[in-house]
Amino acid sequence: MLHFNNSTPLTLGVELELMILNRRDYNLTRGSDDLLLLIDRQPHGYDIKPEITQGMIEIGTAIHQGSDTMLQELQGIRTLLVSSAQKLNLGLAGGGSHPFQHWSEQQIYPKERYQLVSELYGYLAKQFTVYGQHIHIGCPDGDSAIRLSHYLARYIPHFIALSASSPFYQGMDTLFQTSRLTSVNAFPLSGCMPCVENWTQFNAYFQHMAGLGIVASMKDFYWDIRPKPEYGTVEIRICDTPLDIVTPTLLAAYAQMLAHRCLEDGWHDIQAAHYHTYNYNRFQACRFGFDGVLVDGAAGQQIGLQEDLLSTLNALQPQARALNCEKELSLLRERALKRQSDSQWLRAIYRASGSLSEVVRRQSEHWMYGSTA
């Protein structure tokens, strides 16, 4: 049986996967071990660890009541990382995918779970050298976590458009706003959670899958949204890693406002029919970002993604007041009105420079120093 460790409702945490770069041409480099070794020579108390390949590192925040303290912690983590990276002549960057790295050149990190993933999934494990933000939202119990997971599925295209930062992949402009999710889609247990209605039903589903030998733990599910019973959270896994450290906190605030509305209203409209258009809407957000067109299957109509996002943000004003995140709501609305995305910024740099190395240099400077210079 999976036990759900109840947590304080609406508390927040984020995880960010970051690129490790050489400072010559800004390709990925196998720097995670050296970087972690240097970081751990001093006591810091932060959650910083390796990821599946050696050109990646993951940082995670503590539990927060709101985005203000989360940003303060991310600033502290960044200061530590930048100081250590500079000593090793390494660069660090956000972004959902490295623009010109080749997956065949990546090395799996020597950790048992990653080695098992590589043995099972073959080349897909190295292709999984992509970079995402995960958002954790505290839930009072397992039933609430199931309800919230289904509720948030409706808003997944918004998170995709707001975080999109991977227009280039393997040296090419993909024409997508986010190309990262195509690497996730290749895994057989990706997509969305089955339409279970409560924690008892979810446990039965998990036991069935485990009994068939398909999964051993919750980590084997690569769903866009999943319960995280050991943390007592729902985890949103759809976002690209943004190019800065402010955007992750805005995305977390958006998730918190939506969760507040779901849990306070007692929402329980769980239907398989809601997922009929899920993959189509997800594709629209990945391909076109704010210019995507979403389909409301229940209403039988289409609506622009930007319009739908702005309408949702306007309706969340009571939740923003209750959570003291009206500033974050305003910043999200401003970005949606301007169709402001990291992917557009990266493409503009490439148009001006004609160099993907220059693109990565600029995004590295932006993450490390908060500069676009």
Given for the second form:
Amino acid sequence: MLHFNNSTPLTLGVELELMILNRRDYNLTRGSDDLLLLIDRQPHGYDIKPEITQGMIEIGTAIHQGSDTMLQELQGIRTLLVSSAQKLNLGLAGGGSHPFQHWSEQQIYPKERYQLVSELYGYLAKQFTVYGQHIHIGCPDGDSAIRLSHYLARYIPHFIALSASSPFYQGMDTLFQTSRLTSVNAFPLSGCMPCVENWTQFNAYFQHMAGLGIVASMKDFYWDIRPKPEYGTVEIRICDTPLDIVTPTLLAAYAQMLAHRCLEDGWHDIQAAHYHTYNYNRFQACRFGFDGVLVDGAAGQQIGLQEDLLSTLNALQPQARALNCEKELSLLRERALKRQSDSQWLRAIYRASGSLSEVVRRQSEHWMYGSTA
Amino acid sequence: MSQLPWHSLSLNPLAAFGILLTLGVIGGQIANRAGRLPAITGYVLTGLIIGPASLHLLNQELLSAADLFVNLALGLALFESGRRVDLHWLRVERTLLLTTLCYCLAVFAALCALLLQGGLGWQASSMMAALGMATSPIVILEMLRETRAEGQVSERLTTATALSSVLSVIVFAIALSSAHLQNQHSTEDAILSPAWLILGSCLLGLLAGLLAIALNRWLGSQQRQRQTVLLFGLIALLVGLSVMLNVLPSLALLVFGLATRNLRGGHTVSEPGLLSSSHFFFVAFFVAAGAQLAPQALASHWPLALAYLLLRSAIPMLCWWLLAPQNCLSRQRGLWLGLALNPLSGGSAMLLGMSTLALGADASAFSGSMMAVFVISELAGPLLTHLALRRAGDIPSED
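Having gone through the form predicted on its own, I am curious about the other one (the form predicted together with the partner chain); can you provide its structure?
Below: every chain and molecule of the assembly, starting with the one above.
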């Protein structure tokens, strides 16, 4: 029986998976242990931990009421990471996937859970060397978490377009705005949560899956959005790790505004029909970003992703005021209007330099030393 | 019938190069499979077996003919080694620079004292000690490629290797000038020679770096293959020019690599890295190096050679062990890093010729002792580096 630890509604936290690079050709390097050892020589109180392969590291923020304090914490974490990485001649970067690493060269981190994942999923575990941002939103109870998970599914394409930063994969331009999700799709328990209506039904589903021996914990579900009962949150797992530390806070602010509307309005329109077009819309966002075309299955209509995003942002003005994140809303609107994405920036660097190594070098400089103004 | 070719069969240089490669690969594979030894040890042993000292399948003339490939291999390795020196990192991590300076100077002083004690003259001792400061870039790079080693020990190892090579050639040049002076060559020779050797080499390397960056830019971003060919060409040209201008090819190539790594626009000069396409030159290099070995030198020089190698192993280990925490390493990993620096520089052989010219009467004792040192080092060095990298945890486990 899963117990949902109720938390303060609309509180926020993010986790960011980052690349660890050598500064010679900017390929991934097995640097997580050395980096963690050096960081842990000093007391810091930040949540910094290893990930599934040794060219990855994950940072997590504490619980925040708003995105401005979250940005301050991220700046603190970045300062600590950068000073340690500099001593070790390592680069750190955001981005959903490394443009030219070869998956077979990655080493699974020596931790029991990762070894088990590697044993079960074989090469998929190494191919999972992709980098995402997870956003946690606090929920008052399990039922609200289920409602919010379904509500946010409608807006998943927006998060994909706003965070897309993985146009290159295994040395090739994929033509996608984000290629990262293809690696996630390969897992049998990826996709979206089943159409359960409340926490009791969710629990029954979980018990059933556990009874069949398919899952042992919530970690075994690789869903785009999932309740996280131990934290008392809903976790959005669809975003690429953005190239800077400001964008994660904007995405978190967007999730917070949507959650505010869902919980305040008492939304409860949970229907399987909403999921008929889920994968199609997700694909459109991954492939075309802001230029994608979304299908509203229930209304039988098509709408451009950019237009849909802009109209959603316009409608969130009251929530922005209530949550004191009007600046974030305005920045998001500006990006949507300009169709500004990290993927475009990366492609522009590649066009100018012809070098994926140069692309990653610029990515790394941007994450490590980029402005947060 | 007496005109048939096999009646007067003798190897030409191309066939000799083919033999170097073919037998080298077979030897490397046998070493890997049968003895779990690094392939480099197999290449060197192959050379030793087929060289003038044993089966005499390759004679000195044929080995000289293969010099083109050997020098190119050395050039590629030195260039790549120079590219591993990140001046930005050294500015942040000064301890690395200081540790390298510290152990190199300590090795130099200790070896000088040992060799003087062993009966060699001051000039021969200082030159031999200067050669002892340097770790072989080609062995280190090939070992890292073969084992896919990565981590802080490997990272610091490559930088220390390149820096030790730079220090070694500079000290060597100064020692050489002192030898000229002592052997009543003109004062002009004594002053101009090291200045020309050091400054000329640096200038040549720097110019090559600037040229590579400019040509790379001119070729355009989409011409990666042409850029690689261009780089091979420039490395060959630099080796040749260095010989023609009587400067130090090793220093020029190190500076070339260093310049392309650290000057604006140089980052993409070597992409993809040259190492993967240089492998067959490296195999030829190691087999040829093995073939050049003369184990008979051990008979008369082994005590001095052994003491020389023990000192040059122990001092870096001690220095890195002492300064490991300041270098973000555990003491144990510091110790392994010191051991990994063991292989003696392959570029030293190039400098031997210069030394013997300057040394006069001491030349024979100097060459004999250095040969004895090379025999042990070429065989043991790669093994020790392999062991050190494995124990340091930089070699990935087999999945």
